[in-house]
Partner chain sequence: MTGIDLAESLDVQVHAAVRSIDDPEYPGVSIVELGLLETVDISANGRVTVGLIPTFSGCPALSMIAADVKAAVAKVVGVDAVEVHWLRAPVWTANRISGEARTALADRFTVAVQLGKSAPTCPLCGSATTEQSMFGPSRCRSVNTCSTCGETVEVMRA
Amino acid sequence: MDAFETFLDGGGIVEADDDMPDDYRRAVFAFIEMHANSELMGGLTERDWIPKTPGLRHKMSVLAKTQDEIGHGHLLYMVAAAMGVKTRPQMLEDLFAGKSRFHNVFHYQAVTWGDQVAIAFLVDAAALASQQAVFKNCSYGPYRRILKRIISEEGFHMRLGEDRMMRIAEGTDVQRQLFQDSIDRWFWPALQLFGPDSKPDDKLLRWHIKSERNEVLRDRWVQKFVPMLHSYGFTIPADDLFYDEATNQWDVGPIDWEPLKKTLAQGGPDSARRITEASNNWNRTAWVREALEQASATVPA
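Please output the structure of this chain alone, in the form predicted alone.
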């Protein structure tokens, strides 16, 4: 392990068929699997809104975003499967059985169009910041290469959210209140996506999968989005929010991590419905996978 860590510290890149310590393989696999699960479940969140999205322009963007997110998930499953810990079907079956994790924000339901805007504006920005921090110095080559494509598309998603937010900010009082209610629901889940402060012995930092600590990314997000939302006339649902003139920084006060813990234990507000729907879809399409397997078995080598 010492020699391996020296290799990583020197900028070494690990490929799928390279020798690697089992601890590294399993930790990186779990990180990529959770990312893949989150992209897939995020796509299902978008899918819910395809028939309800107002206007053709926005409907087309939701269709495209759904396709992007589910595509990201399957690219990441391909990268994870190559590590030899689980097969792609095993990862999907574990997800649909509630045995594996996905990010907290996808355990909540978007109940209004304003929520969809808040997700694209606040949540996608948080996810993008996290992905960029991984891409910056990622020691696992296949993951770093696939992140380049994912990040470019996630950047469009965030800009789409910003465009929607600005349209609502210039809209009617009813529209602005709709979005304010959505900020009240989604500000904290978006902030909690970064997770609690990184542990001093965080292996993913030591092994150059993550390049920045959770609290650094979280604070950078706060410094960007608190003043931006204020500038458009919206309020932040943080009773202890204050601006420190000495440091020129915003502070949201204490963070309640219990909602995050509940989502990671599959106990979020919309966890059961979302996992059940995904599981039912998987079971209903079993005949397609079986037919493909039978067809491939009959093709001459």
Given for the second form:
Amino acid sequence: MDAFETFLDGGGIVEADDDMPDDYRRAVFAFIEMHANSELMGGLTERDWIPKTPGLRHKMSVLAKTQDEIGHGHLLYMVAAAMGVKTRPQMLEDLFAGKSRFHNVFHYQAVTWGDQVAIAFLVDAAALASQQAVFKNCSYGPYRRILKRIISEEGFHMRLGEDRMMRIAEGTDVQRQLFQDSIDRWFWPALQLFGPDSKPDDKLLRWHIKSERNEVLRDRWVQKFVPMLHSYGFTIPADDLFYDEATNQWDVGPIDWEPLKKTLAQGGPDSARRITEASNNWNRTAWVREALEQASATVPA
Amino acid sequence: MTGIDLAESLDVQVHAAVRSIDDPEYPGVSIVELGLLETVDISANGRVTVGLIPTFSGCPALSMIAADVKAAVAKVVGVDAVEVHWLRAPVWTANRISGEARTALADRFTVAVQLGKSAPTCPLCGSATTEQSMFGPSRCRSVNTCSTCGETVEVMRA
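Based on the form predicted alone presented above, generate the structure block for the form predicted together with its partner chain.
Every component of the complex follows; first up is the chain already shown.
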């Protein structure tokens, strides 16, 4: 392990077929599996909103996001499966059985269109910031290359999210109130997506899978979005929010990590329904996969 | 400068402005290199009409690309008004992607381009790739695996 860590510290990149310590393989695999699961769960939620989205323009952007998220999941499951820890069907089985993790934000229900805007704006920004920090210095080559693709598409989603946010911010009082309610519901889950402060011995940092500490990424997000939401006349649902004149920084006060812990144990407000829905969806669409397999078997090469 | 030189110069600048716009999902790769630009018409009074063709008609990035092109062309000195149209013909194919853009897609995004029926090659090692399933992220892309190095490769296709 020492020689391997020296290799990683020197900027070494690990490829799928290379020898690697089992702990490293498992840590990278678990990270990619959680990312893949999150893309799939996110894509399914996004899809639910296609018929409910107001206006053709927004509907196209929801369609775009849905196809991208599912596409990211598709790529990530392939990269994860190539690591030889679990097969793709095993990963999906574990997800539908509630045995594996996906991001906290997908354990809550999006109730209104305002929630979808808040997710596109606040949550996607948090997810993008985390992915960029992994991409910057990730020692596992196949994941790093796929992340490059994913990040450039997430950048496109950010533009769509900003477009949605501006439209609702410039809307009627009713629309603005709808969005304020959504900020109140989604601000904390989005912030908790970064996780608690990184531990000093965090393996993901030591092995150059992550490049920045959770608290650094989280703080950067706070410094960007608190003033931005204020500038559009919205409030932040944090009682202890204050601006430190000495450091020119916003501070959201103490963070309650209990909701995050619950989601990681599949005990979030919407966890059970989400997992059941994803599982039912998989079963309902079995005939499509079978039909395609048969079709591809009969098409001459 | 003669009138003809001025007109030529404006044409060059308008083309450069269109070229400065990247595909929203491939930062650094111009829409012109991807084969989206079809026509540029410049009238004597500085009215510019840009004709673009979509990779496929339901592409959700169309309004964003058109807005970017319009803003860039409007900044060119001598341009009074800009219109951007999405043309129904000709139909975009992967053959419209320039060699330069194919290299950029391969080197920077590990994305291969499918030309005709032949299997696209792996951007990492140059071996043939095989399609993994009939599912892909979108109408214009499929997901392949390299038969030699095992890389997961996204493929742009018509």
